Amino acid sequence: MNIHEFQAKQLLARYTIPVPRGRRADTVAEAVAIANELAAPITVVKAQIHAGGRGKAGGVKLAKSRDQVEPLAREILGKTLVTPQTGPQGKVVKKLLIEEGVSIGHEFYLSLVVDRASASIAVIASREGGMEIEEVAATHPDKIVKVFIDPTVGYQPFHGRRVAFALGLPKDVVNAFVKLLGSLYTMFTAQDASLVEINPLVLTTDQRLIALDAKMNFDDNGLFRHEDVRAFRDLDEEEPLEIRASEHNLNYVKLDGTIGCMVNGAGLAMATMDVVKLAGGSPANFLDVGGGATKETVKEAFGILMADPNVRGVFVNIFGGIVRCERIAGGIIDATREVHLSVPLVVRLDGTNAEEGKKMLASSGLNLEVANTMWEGAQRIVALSGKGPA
């Protein structure tokens, strides 16, 4: 789950990590009132959407006087920001963060992320703050600092000193950084975060460390432990079909293709998407109905697929391990009759009771094709949907 910057800063402040003074505003009037309360020489007006690159898209503005806050807030609020992370459709700004400006001496990048390869928590830092870390890694990999923390041991002061020295922080700031990174690690583990990114972490001209921006992601599987974090969820920022899928325990991610994919198992889902692409098509989604899929699950999954207007064909690729193929076949038959499927459908079943499932589909009288292999199924759905060779 993602949260907004203003929410991330509330969490940071709770763990004594310095952040600029500021608050969320939903209207222009609220933005002006907050700016008057802050009474700062420079006020920052920041769009709040679940995407990076807001500054380049015109979503972050500096008001050098309080008189400038109102027109800037009016300009940003309601604007559609298009960034590399939003896609071409962009996202509409419905919230602002109004906060005090700070006197920046230097900008750093700092993040914590779960590193599954090393079974540790990785601290990633760079002196090139304010830039996208992917760009820095591609052009100046030598400027990336990585320190791995074994969660069974936890954060130790030497971890912080190692990062601080690598960043070239002034000696009189090192202890403050060690404390800050320790607090960040405590928050990361206590809140079941999967990513915490501060970009930039600034060293002010008066030698203070402040988190000027913040991005956080959380492990959905741990949210039951954190009612406060769950309360941060903003459904306006999420894809409606993904919200609908989550309500039925379906793993669904909308993509920009035209071939709807319904699969059981994340690995098979990824392979199916690759094969559809190899056959000349483009997957419209990632949809994993799970190993224990039922008729009801399949029916709901079909409903979600058909609610996407871009879908021109559906490929169902099921391997019956825990789930039995005849149950999936029954769900497919019921679902296609209920949702009045108007696009080509190709089904590939393999595993437990696959032959029984295929017979059910063949005798259903429905307009569908049954494939024997994943490659055959991908080729047929691409051809039938008009997005590949016939």
Ligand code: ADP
Given for the second form:
Amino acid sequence: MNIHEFQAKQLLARYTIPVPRGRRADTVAEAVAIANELAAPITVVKAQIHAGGRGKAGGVKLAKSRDQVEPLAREILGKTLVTPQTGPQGKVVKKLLIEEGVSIGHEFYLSLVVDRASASIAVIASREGGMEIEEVAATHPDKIVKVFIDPTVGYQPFHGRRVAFALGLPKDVVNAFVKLLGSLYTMFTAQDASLVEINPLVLTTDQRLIALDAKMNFDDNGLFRHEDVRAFRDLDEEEPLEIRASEHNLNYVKLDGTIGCMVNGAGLAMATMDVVKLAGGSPANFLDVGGGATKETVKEAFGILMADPNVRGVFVNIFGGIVRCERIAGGIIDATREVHLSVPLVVRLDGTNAEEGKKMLASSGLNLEVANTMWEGAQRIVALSGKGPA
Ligand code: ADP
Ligand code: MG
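Hand over the structure of the form predicted together with the ligand; the form predicted alone is what we had up.
Expanding to the full complex; the earlier chain stays at the top.
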């Protein structure tokens, strides 16, 4: 789960990591009221969306006098920001963060991430802060420092000193940095985060370290024990079809292709997407209806697939293990009658009671094709729905 910058900064502050004074605003009037309350020489108006790269897209603006706050808030609120992380359709700004402007001496990059390869928590840092780290990694990989923290030992001050020296921090702030990184590590592990990125972490002209931006990602499997983090969930920022799917325990991820895929089991779902690609098509989604799929799950899954206007064909690929194919066939027959399927449908059933399921489909009188193998099914659905983009 992702959270907003203003929420991430609340968490950082709880763990004693310095952040600028500021609060969230939902309206222009609130933005002005907060700016007056802050009474800072410079006020910063920041779009709150679940994506980075806002500055370059015009979503972060500095007001040098307080009467500029109102027009800036008016400009950014409701604007559609297109950044490398939003996709081409962009994201509408519904919330702002109004905070004090900080006098920047230098911008650093600092992040913590779960590193599966080394089974540790990696600290990634760079003197080249402010800009996207992917860009630094591509052009100046030597300017990125990595220090791995073994979670069984935990954070030790030497980790902090190693990063501080690599960043070339002035001697006077090394201790402050060692403490800051320790607090960040404590927060990371205590809150079951999977990523915490501070870009930039700034050294102010008066030699203080402040987190100017914050992006956090949490392990969904740990959310049950973090009520406070769960409260940060913002459904405005999530894909509506994914929310609907999660309400029905369906694992659904929307993609930008045209072939809707309905599959049981995550591995088979991945393989199905590969095979659709191999056949020259592109999947509109990843959808795992789960091992215990019922008629109702299948109906709901059809509803979700058909709600995506890009879908030009549906490929159902089911392997009956625990789930029985005749039940799935029943679900498909019911669902296509109810949902009124306006696009071609190809079904491949294999495993438990597959023959019975196929017979039911063939005699249903519905406009669908039954495929004998996954490869045949993928080729048929691509042929029936056309290859071009939607
Ligand atoms: P994004 O990464 O989405 O572009 P940031 O929060 O990193 O958004 O803001 C972009 C840039 O704006 C920062 O690198 C920094 O230079 C400047 N900035 C952001 N917040 C402040 C602030 N409170 N005071 C001064 N400058 C700021
Ligand atoms: Mg940033």
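If you superpose the two forms and keep the largest set of C-alpha atoms that fall within 1.5 Å, you have the rigid core. All figures in this text were calculated on a predicted structure; none of them were measured in a lab. Residue numbers count along the first chain shown, from 1.
K.L.:
Superposed on the rigid core, does the Cα of residue 48 end up 2 angstroms or more away between these two forms?
P.N.:
Residue 48: C-alpha displaced by less than 2 Å between these two forms.
K.L.:
Look at residue 16 and decide if its Cα position differs by 2 Å or more between these two forms after superposing on the rigid core.
P.N.:
After core superposition, the C-alpha of residue 16 moves less than 2 Å between these two forms.
K.L.:
After a core superposition, would you say residue 355 shifts its C-alpha by at least 2 Å between these two forms?
P.N.:
Residue 355 C-alpha, core-superposed: shift of 2 Å or more.
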